[in-house]
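Taking the form predicted alone, here's one chain by itself in structure tokens.
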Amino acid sequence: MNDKNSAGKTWTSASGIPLKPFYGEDDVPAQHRERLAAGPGEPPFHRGAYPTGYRTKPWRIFQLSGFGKPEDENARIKFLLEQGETGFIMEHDRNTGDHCYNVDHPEVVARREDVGLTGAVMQSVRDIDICMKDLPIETSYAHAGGAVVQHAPFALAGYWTVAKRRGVALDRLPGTGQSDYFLTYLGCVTKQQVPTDVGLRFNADIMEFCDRYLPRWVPVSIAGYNAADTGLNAYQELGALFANAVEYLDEIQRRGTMPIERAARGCGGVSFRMSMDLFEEASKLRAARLMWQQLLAERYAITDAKVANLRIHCVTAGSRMTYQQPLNNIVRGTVMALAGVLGGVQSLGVSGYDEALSIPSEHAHQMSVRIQQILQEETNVTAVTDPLGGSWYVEALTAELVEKAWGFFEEIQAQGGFLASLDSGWLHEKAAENQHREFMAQETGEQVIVGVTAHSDDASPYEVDGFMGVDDAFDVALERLEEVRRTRHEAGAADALRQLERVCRSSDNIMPAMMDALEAEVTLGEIGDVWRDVFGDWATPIQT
């Protein structure tokens, strides 16, 4: 049957999978039809993580937040909790955090106006303590920051040190790290990242440390979101994410320091991007749960249902938010959130409608929470688990994504594995190809963006002002950095720093020394200097 309409358009999913005008039972592969005998909460889990779904476990409302000074971020987190957020995410300033620089580093001073725009400036445990003031850390699931690999040891050790000072037992502390490769090694290739193999050591050390001391903490979270926002399509996002997971599991297996089942549990909380192709995005989450169960069973002989049941956080695509007619983004955020809900997400953040202009304003953040609350409380989408299950279209699309994702996974293995595909630039080439293809589709009108490539004759193209943040983040951060240096116990800080360097030059786990360093008020930039002295810099495959 011809798959073109009368205007000659070829219909595909966002990732290029050809779409038929309608689907029947024969379009679902026989092997996948057999899987439908398993209900939600049963292997292979593509039908959902729990039998009762959202009736008994509503998804967590989990918004990314942070800007300016630590007290500014603290106030915004409290605001979101008051509005109904059910977990909180701490965002560190990327100008300092991503590079492990203090604010007096020349690279930061040169762009001082940007400091605090994308998270709060936190250079020592004192700053982290301010950010965490009066937050319900014992009862709220938290993301402590440390989105990128080399920053994670500092952010996590700082959060845990503040918790210890407050008398909270680490073995009772709930939360998650991230420590993601895709953000700075693929998406935003930046200066002075540790080499990829060193990052693997860091993340495996964090996994071991959490296994021993923080059993309720998710040590790393692979962020398919960042891979997708860089340009990878839906099945590439899946394949690359699981290729990353294999690096962790193989490294823990090589070390022999913890049971492989607990390692799989430690990296089995992941994040994906939700974009505008509603059915493909919902199917992607169903495919992800199925693939995780397959990967663990076939590669590692792990059959424990609790371990094989993938835990998924999603964030709606900030890159799909437009600065033209920004109120349209409320609709986009709702559609993308609904895709995640229909796919069975367990934790969700909705991008602010003003994200193309700035970090979210207070009102945009409130709307992001309200979108989720309306979905939870007004639509009845929480009544039935896997409401799309059994749809011939959705099941065929799920099966197709699984097949293509495993194919991309094998392409990565043929490159030498996930880290090798980053080191060589191969993964960057794949993302760039998709970026170019999408750009050309928008240029020719094949891909329509309402208010941008079509329907753009709006009388008020700028309906909202971007959030301005604060203008004193750099100055206050510099004052506080100088105060830490002036008032800390300098000999203790120097000893802790020397001990950290010694551990880095050995094969010991770095996290106990990191905890000591944060307790001794060693600063972010000083820790970054150790990374640079001991490990050197990643040889980026991108020419700038």
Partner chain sequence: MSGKRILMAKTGLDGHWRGPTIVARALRDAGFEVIMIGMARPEEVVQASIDEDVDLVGLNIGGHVDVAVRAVTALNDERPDLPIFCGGVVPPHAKRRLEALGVEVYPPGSQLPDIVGAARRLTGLD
The other form holds:
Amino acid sequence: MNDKNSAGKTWTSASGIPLKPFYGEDDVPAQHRERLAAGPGEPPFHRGAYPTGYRTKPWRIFQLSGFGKPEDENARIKFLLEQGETGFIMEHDRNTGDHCYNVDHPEVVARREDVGLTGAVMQSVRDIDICMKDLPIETSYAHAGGAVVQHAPFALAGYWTVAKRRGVALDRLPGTGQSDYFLTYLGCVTKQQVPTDVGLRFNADIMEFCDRYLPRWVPVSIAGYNAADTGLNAYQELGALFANAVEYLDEIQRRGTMPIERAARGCGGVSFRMSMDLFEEASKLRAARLMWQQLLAERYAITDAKVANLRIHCVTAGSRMTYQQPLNNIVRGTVMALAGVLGGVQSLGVSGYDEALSIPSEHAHQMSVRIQQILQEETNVTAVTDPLGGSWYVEALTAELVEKAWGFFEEIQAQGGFLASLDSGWLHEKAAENQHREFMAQETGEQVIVGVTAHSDDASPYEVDGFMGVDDAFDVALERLEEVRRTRHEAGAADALRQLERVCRSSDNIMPAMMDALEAEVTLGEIGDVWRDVFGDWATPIQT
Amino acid sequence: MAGDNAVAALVAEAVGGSRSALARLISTAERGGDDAAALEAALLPCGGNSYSIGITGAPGAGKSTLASALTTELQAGGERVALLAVDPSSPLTRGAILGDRVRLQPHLGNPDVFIRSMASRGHLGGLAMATCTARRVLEACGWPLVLIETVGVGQAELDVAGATDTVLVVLNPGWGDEMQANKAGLMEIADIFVINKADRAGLEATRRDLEAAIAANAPERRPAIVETVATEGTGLDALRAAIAAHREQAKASGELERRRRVRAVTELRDLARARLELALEGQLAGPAGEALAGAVTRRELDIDSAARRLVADLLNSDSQRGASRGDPEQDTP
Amino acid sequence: MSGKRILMAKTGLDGHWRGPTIVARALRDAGFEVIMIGMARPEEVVQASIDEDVDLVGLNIGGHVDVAVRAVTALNDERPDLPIFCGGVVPPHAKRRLEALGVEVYPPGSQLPDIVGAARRLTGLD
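Form predicted alone already given; the form predicted together with the partner chain follows:
To see the whole picture, the full complex is given below, headed by that same chain.
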């Protein structure tokens, strides 16, 4: 048997693993056969994080949402919860949030119409309070925003401060931030941000703080999604994600301030991208759980099964959503969601069918929820855990991904580790190589995108014009910023800001000072100014 | 080709303060050819007096970030700063991605900073020529400080940064393989060693290593060592002071004068060689070359005699037209 | 050898690098000198296009079309002779507005040979 058919076509997985026409028992490597007997919820967890799967706990329907003013975002979150979303994500405006700028920063003013297009503008605890109005924060798992490393301390401290003001004890609060490197250090590089080593300090500080005060909170969540949607393939996404995780765990170990088991638990909730190669993507999630268990056991001697089961959130690939014939994207969303479901996710978001045109319209958002409800309630896929387990193909692919992913992990270590691979641009180069290859494959017709590179005649063109949010986000944000400055206790705010700066210049944990700063109504841009003064700017790698 | 008059008019515009004319003149320098020759002639009476600072070092050493931070530092002292950022072209396609400006973001839109990205292209006579002409254009237009940043790996790139009044060699704690391999060459050209990313492990060892290497030099040729963390703006004041000190000392000792004369000889040699080569190519492609080649092939003439005759013809000939500098593809008659 | 120079800039603050990276590589491989300046405001794009004496400007746009329109208008005012093309998340209404200003628009799904072809045509190589 070979992997070519008569036309000479080479059959491979999306990451380039050669595929045979069919698989048999012998294709599962010997060292991987042993684990086949283990059930879901048992080490090495490739079959699932929990024994009863979706029967006891269907995956969380968890959609990225947010635009406009905080009240617009609040309304959209409520709409999604009404539609059946079972957790909620509070996305902050990326112009202001990712850069830690207030809206009156010249860089933002120059793009004032963009403000509010990628999330709600939240510059102080008052804005966050509006966005959280009447949301079930005690009972719903929340993503408080702060997807980006330098923004997370603000978003988290803001969310927690509002909760405290409402009388909700922090130790009751479920949720996560993300504090992820991949988005702004690899995929969508910001104009300014703290150097990577400072980000590591922030994230370790957040882990310590949550360990003390927020036991139900997942302090950092590594977003392989952003790595993959920037170009890393399935096994590179895995390898890079765990290379990132060891930076956190090694740092906590170096600090010696909390038990390593709890640190492992704290970064054991991650996200992956689901793309169009159905079986490879499902296998990737199985490989991820297996690798996490291996990593913790071998590198940190952690064997506690309650710690070693990786929990996974997946988002369907935004980059696979096409501009042309956008309704086809509903089908793509369904297939990619199914890959995640078969791989055993804890939580899932389906990108909007209008992703290539704009942020999701209300209708696109509703479809993203409906797709998941159809999968959960009509298809019976929730009945049996790890339905692909024992498939020779899937087991072989899982094994192959594990091997290749460890290989990539080692390549990153040889670069000096994950942060060094970002600083030098090595990881960017890997992503760019894949993107280039993908474009070439589309040109030659080796890779087909329906409606774009093939079947592009559309008999009944249905034009989607993109959802453009609201048009008063900037003006209202500016008014509210001025109001905060006018009405807050100025001396208290100034004190809190000075204290934050002092802490930043020391090696103390920044989060208590952040909580005080948010309580004192210090604004996002003022905190960003402290970052810029104290920590300087990351030197973006230059591509050549 | 725009012609001598057009070039002279553009020079007048640029000297009068037109930034777009200045930019177009640098393009003229980059394209080479007769217009670049006319440009040199037009620049001669313009005067001007600028000081040049070369920045070189291994890829990843942080040259662009350092150049950016140094520009900020010099700007704070009220200086207008021009920066030529040179990157290699692809030898195959001659295309290039010039990305230094991503690091120079803080200076975008600043009227007192002029940044120009230059690809090395494959200039006949060396990359040095286009950058030297560009430097003279900036000088004529009244830019007092010209920074020239190049990758310090190939000899051509080293030469470019080396042909400045003060040469900064940027390295990091731990050196890096490329720098180690190039150590002798770097020692030769450095006026100031900048250990950038000085917050990283290995700083002390690198400093000791440098000091030991420098100790072999005569006392007046011992480069200063400055530590910086360019991303945080740390150590830039010390770097500015070190540059000023070198400038003072080089001026007082006559070293600056000597160095500029050496540079003139080098440029003269490069340009003369380029012209000779072009003339030679022209001769070879013409009837005289054809005849000599035929004679050699038919074994009527030995190769050495043929070569000597060719050179003699060349030196006697006054047909220097087309024997200008620049791109061989454009200039081959 | 083209010797033609293209300035690439992003008008927004939240843009992806995927598109511009891949386009820059393709243009480099086609012999262009591609000058990347990253995120820039309209007046910054204009000044860089002058200082770098480029033959073409490529804008990566996203978000609200008004932001891109400001950059295009500033370029058209200062350098009326300089062609512009752009790509990014450009919904149909934005595409129409930009095209009305003389800008060629390459939305997601555009193929590299078309983009390179446009660069050659707009810089007068073809």
